[in-house]
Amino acid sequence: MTERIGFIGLGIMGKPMAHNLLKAGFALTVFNRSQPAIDELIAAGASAATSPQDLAARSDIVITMLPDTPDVTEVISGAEGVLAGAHKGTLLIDMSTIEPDATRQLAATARQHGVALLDAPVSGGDKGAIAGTLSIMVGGEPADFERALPLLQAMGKTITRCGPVGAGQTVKACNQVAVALSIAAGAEALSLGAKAGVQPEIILKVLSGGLAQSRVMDLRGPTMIQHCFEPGFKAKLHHKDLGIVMQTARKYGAVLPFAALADQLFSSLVANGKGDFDHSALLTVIEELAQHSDSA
């Protein structure tokens, strides 16, 4: 544990993962846009920088969690980025949800400045970041990848190597279709059965016990027959992602008709208002198109 780790993004999944690494006992030096969140991880133990490219000359491994490629570009390569104030062998892990191309191109803008880039986008939600028990898909150099392990195993469970760089955003693309499409399976089981007058509590109970059980409503179904969408992951961010799902499926020539149909319904929830919902509150468009009286 002699490496310096910096991480920059400390929101609802990134404040967590900082929180795992400091438990874990790496040194920390962190970044973030708004500063509560420093203080928090300062109160922790961590140290805080002044800028990406301040917290990049205090690391050897820096670990980025943002929200958009566009953020991600500019915290990298911008003029006062990580690249700014990386040194020779300083090892980059992009934790973000991003394009796979702009995850290829941002390698080999590192690989120019002597930095190695990992992508290592994460599925399990607030929860899972909360827990560590986080599943982590991550593209890169085998080498690169042995080097980054400690550190991932401090912040997630399920850590697999999927491939060259990029490799963990297309798979982060494929989960973010099933999770979908699992939260709008599980909105129309319960508006069917609520419309039909059975109590959605029976509902769940009876769905979480037999074949249609999943993760998924595990995790969100509780909440979901609440009505409670405090976010653990937000709406418009699961849409961005189902940006780069429909993108990536145009590239290949992949046929995602059910993908497609999910991205216009979160569309719809963006729309209206509801993007900083979690993601569950698909169920309240589905409810909508039924003229369902329980509609939150």
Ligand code: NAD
The other form holds:
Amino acid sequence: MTERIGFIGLGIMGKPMAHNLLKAGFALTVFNRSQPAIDELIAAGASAATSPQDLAARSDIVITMLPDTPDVTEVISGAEGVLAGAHKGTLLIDMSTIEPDATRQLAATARQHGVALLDAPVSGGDKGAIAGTLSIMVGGEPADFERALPLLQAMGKTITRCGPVGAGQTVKACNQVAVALSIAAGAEALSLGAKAGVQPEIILKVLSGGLAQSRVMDLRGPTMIQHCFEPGFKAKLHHKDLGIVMQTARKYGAVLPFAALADQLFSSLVANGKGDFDHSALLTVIEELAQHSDSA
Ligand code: NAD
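Could you drop in the structure for the form predicted in complex with this ligand? We only have the form predicted on its own so far.
After this comes the whole thing, all chains and molecules, with the earlier chain placed first.
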């Protein structure tokens, strides 16, 4: 029997991921807080549910791609939530980036309903979501992972089971440290060069041909030097992820001085009203510290 898929959260990431499931031939029901993305998915062949509960009642596998831990908790275990409509044997795949401990709690609650949960956060950004080339890091039981694999393969290219439930979120936290510090390093390099009178385009070209080359700067560097901060990945979501990072570090006794500083710089970005800018707008914090901006 072909599994019926439900998808909740059709934002920058969820919408193209849902499109890729349709393209791969899956029967898809969708739910989202705002209507335009639902209409777009209906036009592409999906059906719409009236609530997460209704969606779960019509699905065998339910995917969530929501902003933050409270959103996922509400959508899964709230009054008209997924668990209210799920049946024994439903599989939940949460692809949002949320707290590992909250994931383990949700999995325990779901288990009481006969429902299994995988955490499967992603990396690769909006471009990876559109191209279906995401890196997907999964926590959960091996049998559930095998069941989810055909879907995950429609949305991603590198799909890795990292361990038991919560392990995907832990690896995602590691990923967000590396991405934040890559952006911070790129921002400081661009600011230093520009302050000293070298064209940012030249700095970017040189760095991208040598040891300092990074995928983050390959993707974000060109828009950073134009000061174009259309998201992409919203700064407030990366700030949320660094909160998860610091919480996890404290819990396990990891020491992350550079991530702690990046967290504070993202706090400044969000406090200055730039939370909906792309996370590469961290450049503006560095520039403002030096009272310098190369923006037109
Ligand atoms: P987004 O803000 O663009 O989209 C979130 C979507 O969820 C919106 O469509 C919103 O309407 C919907 N939503 C929110 N609350 C809801 C609710 N209660 N019921 C139904 N729908 C609801 O966010 P995004 O960039 O797509 O990110 C989603 C998740 O993926 C986040 O956890 C983020 O950290 C993670 N992520 C994002 C990127 C990226 O590059 N954007 C990359 C990797 C991971």
